[in-house]
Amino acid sequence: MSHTPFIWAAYTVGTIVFLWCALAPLARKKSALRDIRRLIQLEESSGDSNP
């Protein structure tokens, strides 16, 4: 019996992972980022601007 389909399972869900553990945190700073930018033109057209 050949193991060589297991073999490829293993790799690909461990590139599978590898990828999905290298690109998340891309995704979440990017989210941030907006999210950051969103709040400072909510404030800036808000016209409270403390002295």
Contents of the next structure:
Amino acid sequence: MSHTPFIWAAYTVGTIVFLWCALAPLARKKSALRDIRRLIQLEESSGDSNP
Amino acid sequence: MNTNIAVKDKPRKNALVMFIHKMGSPPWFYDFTGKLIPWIWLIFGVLTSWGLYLGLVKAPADYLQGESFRIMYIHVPSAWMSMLIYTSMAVMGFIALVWRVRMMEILAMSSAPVGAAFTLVALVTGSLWGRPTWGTYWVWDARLTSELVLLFLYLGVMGLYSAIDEPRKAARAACLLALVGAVNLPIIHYSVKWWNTLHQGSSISLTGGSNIDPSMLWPLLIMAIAVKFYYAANLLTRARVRLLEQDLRKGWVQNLVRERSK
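Provide the structure of the form predicted together with the partner chain, given the form predicted on its own shown above.
Next comes the full complex, this chain leading.
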């Protein structure tokens, strides 16, 4: 039995899981920053409308 | 003489206490770790490239297992990390519960997904090594089963944390679960000694030497160090994001975003 496919499969799975685990928080950060910008805009616009 | 030592040590102690104290401050933590993370990723990249080159290219094939032993360079460091991360999560959870340190709650909860990723990789790569070596992908052996329980514990901690709306209450409940689950760690470690398992015993010991040839051992040790940098970088990145999410209405976060938008 050739062992090569098992080695490739192990490293491919490892790479996918570790890449996903490293990139997922970056996507969450982008979304959090978007929420904060929206909140700032809302606060600024409500502050402008109040005399 | 003793007084001199005490006087000399005092500023160093104060510096350490000051550093720990500063790390508890979200704006300082966010700023400091933001500068640190790229360097940790760089060290991880260098160590991983070096370890994988030695392990996959330079190390000779094993006389018994053939080429399949090379799976060890991802499997063993992942399995070690799955236990180490759970230990650190439980310790941070304990500190968070006893002293109510918010940064510890955040760090403990940020550890869970990284630990789950390492456990998943350890299980899958172990299974892929088991097929050519044992002739099966899976057996309900004590080591494999207790490692699977560890994955469920990580998922349980993550699930409980997301199930409660208030982040601090959620973190305390999940930290308690993490602490209770720590009972599984000695079971995983000693499973190969306590029961007759298909999984082999330890080949490396901190005290008793190793039965692996140095040409195969060094890449393993380099990879074991490399994954610790992966954990550190990933943990700090996740903790920073959680801080942003939890403090989005606070002044320091809004000022930070305002400054970046300029």
